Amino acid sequence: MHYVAIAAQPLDVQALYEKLKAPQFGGIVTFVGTVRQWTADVETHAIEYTAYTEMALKELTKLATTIEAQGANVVIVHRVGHLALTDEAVFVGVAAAHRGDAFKWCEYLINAVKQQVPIWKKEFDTDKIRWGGLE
């Protein structure tokens, strides 16, 4: 059974991953993505991420219910509110049966969430504030 949810808390990464741990599953693949400061030559200092977390939710449950409808489990969080540095902002992960169906299907995943959940970052620059996310 799958697991999603946006969260205004920090993630707690290895709680997230016990969830996707089972018997029938092999393989388990996760991907964590962080604020990170340099974005080529732009240097970030915080990240603030908003959703519209009633249609988010809808969309990472049909996310999520396309690869467990092929025997798989998943979970993906997604963070929302002001992040520094480092601070984990996204958790998805994939346990199947082989390691390469949850290897391609969390990067399936993670590519998925990025293009068609609505979720937006403001990120603070040296110089400037900018926007970026789901258009």
Given for the second form:
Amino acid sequence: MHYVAIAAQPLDVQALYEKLKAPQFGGIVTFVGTVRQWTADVETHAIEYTAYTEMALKELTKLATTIEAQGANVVIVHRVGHLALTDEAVFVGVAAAHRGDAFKWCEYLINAVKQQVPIWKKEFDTDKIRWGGLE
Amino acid sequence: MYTVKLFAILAEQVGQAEVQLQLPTPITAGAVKAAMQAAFPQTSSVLADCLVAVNQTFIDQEEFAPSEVTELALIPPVSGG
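Taking the form predicted on its own as the starting point, write out the structure of the form predicted in complex with the partner chain.
Once more the chain from above appears, this time first in line as the rest of the complex follows.
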């Protein structure tokens, strides 16, 4: 059974990984997005994430159930709140019978999360504040 | 009047998490954005890139009767991950 959440507290990556383990799965691929310091010559020192929580959960559930219908299990959790460098912002995990599907679906899901789930980042950079998706 | 939820940069530009807008019938994405632009011209540039959600689902060209709309939101470009 898939698990999706918007989390105000730090992600427990190990606990999320454990949710994916089951005898029918032989491959688990996880992606963890973290707060990066440098983007080209822009230095970031923190990111604040906000969400349209109810709709974000609906969108995450749609994504998870699509992949789950193909026989895999899915865990997606995104942070909100103020994150420091190296903090985990998003966890996407897919457990499948074989590694090929697990890799493929994990990449599909993180791309879909970035494109269609109503979550926003406000980057606190050394030169100014930037809103993700706008510049 | 309809309550429209705002998020991220849009909420900051207006200084509120939601606004009240007068909307024509039927309700469409274009109508929501046009009403927002008229009431809060400072949001024009961001509005051009916004999507509209009705009842927590993105809409495109669909039309809605007032009775079908329980929640309206303007969605700036998303940037999770």
